[in-house]
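Here you get one chain, nothing else, as structure tokens; it is the form predicted alone.
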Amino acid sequence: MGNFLRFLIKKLIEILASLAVLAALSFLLLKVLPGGPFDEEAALNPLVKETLAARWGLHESLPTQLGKYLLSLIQGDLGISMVHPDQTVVAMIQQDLGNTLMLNFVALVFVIFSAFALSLLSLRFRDGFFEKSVDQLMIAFLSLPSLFWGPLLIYFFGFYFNLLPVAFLTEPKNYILPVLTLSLRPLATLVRLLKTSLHENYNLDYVRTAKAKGVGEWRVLTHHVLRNSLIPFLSYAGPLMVGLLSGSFLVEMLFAVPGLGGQFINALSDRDYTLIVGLTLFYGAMLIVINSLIDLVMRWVDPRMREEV
């Protein structure tokens, strides 16, 4: 107990540490590039940019820009927009927070459950058409990106077939396309792990001792070998996690759903400081804490880990 109490202590103290290093890069990044978030407004007289610049503090310098920043994020105010100044930050990111997990969350369920059946399948009818089948299949999903599977997927079943929706998510079945364009790449690397996992477990003793005392294949399968493949994927939960969250960038872009994705894109054309570090922070604490968690769960899982600190 005392060894996992200073586990979470040690956790705490790196998530805020990592979160402290991240606003301050991202603050003084945005800093340095050319322009600023008034510089696109041709029309506007410059006594008004100046009172503008002023009122956001940009003539301070960065050392005082960023304390004061950092300060108000202790207190849990990411601040206001500043293309939208009747709009908080915070306020912005539940606006269209609720598209992105859900289609972050419908994805990830397809990939799990995607991925342990294929991967259970071609490992039930090793050396056959199925399993040679499903490893073809897996190096054409990796070998090419989301960049060219959303516009087929949009080409053949939105237009060519007319068979499903290609935008916005107003229905069940308009996850359908987007779903599988931001899932195909994770669930090849996904089931090629698992694969490698299970296939490595299922020539050990234990394996030959069950079936020797009369268990069926699928019960090995499923009760034995599944159970002590579960490390490696736990492994992958977080990386796999990130690289949703990362890939509904293009995704949300393509199939105009109104995500967080696509706010990040508008923030950094508008030069909109106070929600680009906003929305980066929010991913940030995410990811951070979603790898958090699958190490303490690995540590849970894994007897070996738990002594470790």
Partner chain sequence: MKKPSVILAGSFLSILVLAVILVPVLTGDQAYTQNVEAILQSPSRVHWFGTDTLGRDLFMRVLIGARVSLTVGVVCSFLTFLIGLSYGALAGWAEGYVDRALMRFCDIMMAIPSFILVSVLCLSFKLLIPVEDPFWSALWGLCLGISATHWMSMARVTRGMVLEIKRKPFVEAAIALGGTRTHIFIRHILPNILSTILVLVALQIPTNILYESFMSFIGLGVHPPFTSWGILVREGWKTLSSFPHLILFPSMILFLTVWSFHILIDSFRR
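Next up, can you give the form predicted in complex with its partner chain of this protein, since the form predicted alone came first?
So it's only the chain below, everything else dropped.
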């Protein structure tokens, strides 16, 4: 068990170091970007400006400022929105986090289920019409920009046939179009990855043995081949989530979802630097933690990985 403890401590240090680098970088960005918080008020009395700068500690040396910034980060304080001074960044994130997580979670479940179904089916009916059409479809999905696919879905299902709602996430059926827009590209990547790893495993000796024992084709696929293809899937789970979250920015904007993505895009056009940096840090921290959790799961699933620490 000592091995496992060492691994945990190492992971923890890694996470903390990554977060510190991320925080320092975002702080620097905040400093480098032109335009301070008080530049807008052009007619500001120099004395008032001076007092404001002293109040917010802008005269101190850069390292001191960075130290104070990191200290407040540890206390969970991301500062105050520059454009909406009555709101803290943390409160703004909390308020909209739910919608983003829900949308991405539904999309993630949809992507995983359909990717496994499609890749297993195309291995079962390999070299046939089904596999060929899946291959072609996946290339098309891979190149499907949400800027084309989203408006197309909105126009036909929302306006032309008037079947589905095209904005907000109030009811379950509101999820259909955004999830479809969001998940096709990640789905294509995942299907291509799973197909390769399933094919590799399918040609190994243990599959031949299982077949020789008289195990049926479907059972070989689901009980033998599938289990061994889970490792590449797990190692892709991190990038998959990054991809989904990344895509959800535009999707949230297209479907008027009140989520973090829409908030981020608004913050960009408002030049709300504290909110931009706060969201960047939040996303980065969330994904660094998720990636480390996936590492832990992989260690648990695959004993071979426990050797190499």
